[in-house]
Each structure stands twice: as C-alpha cells, then as structure tokens.
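This document starts with one chain, in the form predicted alone, laid out as structure tokens.
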Amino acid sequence: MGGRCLPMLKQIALMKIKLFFLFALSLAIWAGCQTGPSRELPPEEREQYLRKGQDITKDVAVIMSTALTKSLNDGGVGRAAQYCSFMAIPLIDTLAVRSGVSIRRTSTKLRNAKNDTPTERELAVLNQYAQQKAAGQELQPIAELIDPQTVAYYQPILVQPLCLNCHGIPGETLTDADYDVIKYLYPQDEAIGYNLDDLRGIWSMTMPRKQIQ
C-alpha cells in the first residue's frame, strides 16, 4: 500500500510546485501591467519641449512681473495680492491659448486653494524639487509624457525680490500692516514666510505632442 502511494504523493507535490510558479508568473505579469506607460520622451524631443516650456514661462513671467510692479505702485500690497491670485489667471490663460498650451501655477503653500491646489503628480514634482533644493542641487525643468499625445512640463518658481512684498516673513520682509491686508483678503493663506531664492512653487504646463515633431 505504502509503495503505491509514494508515486502519487510525488505527483501531487510536483503539481503544487507548478501551480506555485504559475501563480508567481501571473502575479509578476499583473504587477508589470500596473506600472503604466513610461513618462520618458526621446532625448531630442525632450529637449525641444524643454526649450518651448522655458520660452513660454519666460514670456509669462516677464508680463506678470511688469503688471505686478504696476499693481504695487498703484495700490500697494492689497492690490498686488489680489492681482497675483485672481487677475493674473485671465492673463495666463490668454497667453496659454496664444501658445497652444495649458499653464498654471501651484505650490504646497497656497494662497488661493480654489485655483492652485496641486494634482497628485504636481505634488510629487513639488516634493522632488524641495528635496533637491534641500540637498543643494540645481533645480531643472521637467518634460515628460502624460499620454502618447500629451506632454507635461514643470518648472520651479523661486522667490524673487518682488515676491517678498506679499510672500515674505511677517515683521521682516513683509510688514505687519501688509500682512493684515493679506489675512483680510485670504483668511486661510499659507503663502508667507519665504526668503529670497526659496522654492515658491512650480509652473505646470501641458502641451499637445503633435505641436513639436
């Protein structure tokens, strides 16, 4: 009896081993499918989108800086803060339409949460830049695929002297009187406490991939 059972037990053991390997293979294939498509662009194409993104954000920054300076001169921090959070949006949208892209600003410290809350990917980019900044690394713009037809572009926004008028340290680079105005306009404001050259946020842009070929 024992002699007849031994081959059968060996067959059962082999079947269990095969089933285990089939299960492991299926799991590996499933995990691979969950990774999703690569965000990588071909090097030459990536450089093209980086140049285009930098050109557009440069144009936007120059126009916004000019308008913001005028707002400060005309109505002080109260007017400038409103411009930066509300009146700048139509301007950015106009420039974006003209360039055939979508562009916005976002940060981990928000002044206008209604318009500026980061997406999951934007938050990951913000955290990446923050870690690189803390490590003393130079922050570089990013161009990557969202899908085969769409490219995302991210560029860090560093605090400039003009920014300190509305985003500086209360009692130091941001006067108490100006901070009172900001708190009145934005009771939930978090966008203060910055020093010169701090990471303020990012430009986040999407471009149709067919635009550059």
Ligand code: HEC
Second form
Amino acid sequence: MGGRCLPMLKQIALMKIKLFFLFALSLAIWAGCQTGPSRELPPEEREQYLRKGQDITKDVAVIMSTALTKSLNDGGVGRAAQYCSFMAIPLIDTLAVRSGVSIRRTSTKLRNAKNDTPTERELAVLNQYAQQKAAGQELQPIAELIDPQTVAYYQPILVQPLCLNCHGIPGETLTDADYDVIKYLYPQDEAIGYNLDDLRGIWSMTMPRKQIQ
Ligand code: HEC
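We have the form predicted alone; now please give the form predicted in complex with the ligand.
Full complex below, order starting with the chain above.
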C-alpha cells in the first residue's frame, strides 16, 4: 500500500507547485496590464520640463501678440490673420529649432483643421481642461512621458481681449466685416463664439528627454 502511495503524493506535490507558478504568472500579467506604460516623470524632472515649457510658451505668446497687435493696427483683420498661423512667424520656427522642441497648438473648435487637428491624447487633455474649467478649478500645465526619450508638454490657452477680434462672437466682439474675411480664408472655421478667459485650446510640445538629463 505504502509503495503505491508515495509516487501519488509526489505527483500531488508537483501539481501544487505547477499551480502555484501558474497563479503567480497570471498575477504578474494582470498587474502588468493594470499599470500599462507609465506617463509619469520623476518629480524633479517634471519640474524642469514644466519650467522649460512655460519659458517657451511665454516667449512665443509675446512674439505672437506683438505681431498680431501691430498688423491689426496697420491693416485690420485681413492683414493680421496670417499672424495667428504662428509658423508663419520665422522667429518662432527659430526658437523651436534652437531648443530641439516641436511646438503646435490645437483645439476642439478649429479654424485650420488641416494643421491643428488634435491627437487622441491631446483631445483627452483638452477635455480634462474643459472639465476643470467648468468646475472652477485652476488649470495647470502638464509634463509627461510619451516614451522613455520624449517628453510631452501641454498648457491651456485662454482667450485674451486681443483674441476676440478674430475668435469672438460674430456681430458682437467680432465684427461682421472681419468675420467675412475669416470665412473667406477659412470656409470650415469653427473657432468663433469665444468669451474672455474661455479655454481656446492648448499648446502642445514634444521635447527630447536626454537634453536636460
Ligand atoms: C487677426 C485675427 C486673429 C487674432 C487677433 C487671433 N487669431 Fe487665432 N487664429 C486666427 C487664424 C486665421 C487662425 C488659423 C491659422 C492657421 O491657418 O494656422 C487662428 C488659429 C488659432 C489657433 C489654432 C487652432 C485653430 O483653430 O486652428 C489658436 C489656438 C488660436 N488661434 C488662438 C488665438 C489666441 C489665444 C489669440 C489671442 C492671443 C488669437 N488666436 C488671436 C486668427 C486670429
């Protein structure tokens, strides 16, 4: 009797070990699926990229506002419109190339659907900012990983008085004559109807990660 029982006990013990490994393996797979690839940057690095992103958008915003204001004064919306297409401003191109950064703007309501359509992640960020704004929260810039070598930076763009000239409410803050010019240039335009301090869109940048490390 004892002679037949021993191999069976061994087999049971072996099965237990196999089952344990199977369980551990599925637990590891489950945990892996739960976390996914993390977008989070280490806090210190995150601070650095937030600062860098803010420095760049500050420079770009000053350059753009200056160019827009000047040409609005010189020749009205017709002449100034091209200056909101900010890649038309050579200074910004130079600034981006110098810092190894790619920079663009996007929005849920587009004037130029050809260049500015949001990616899936940009759309998620736009929706998050819109919800936070609706809840009366302060909107904060975001720095996160796209992959281990690339950082994404997002920052909300809020409507200032200057912007209403071309993105305001037709017949009110945006004159009918100016709106005609815009519709002529951008027949698919959706980027109107904004009030002061509305969320107009986001700055979206990618930065090489190694540069700062
Ligand atoms: C003189 C008219 C004019 C003024 C003033 C103006 N914009 Fe624009 N805006 C445009 C035009 C035209 C485009 C499309 C540019 C292009 O072809 O890329 C545009 C595009 C944009 C876009 C890119 C997304 C999209 O809809 O295609 C954002 C964001 C934007 N404007 C924000 C602003 C903000 C913020 C201000 C105020 C600081 C402002 N604009 C002032 C005319 C203007």
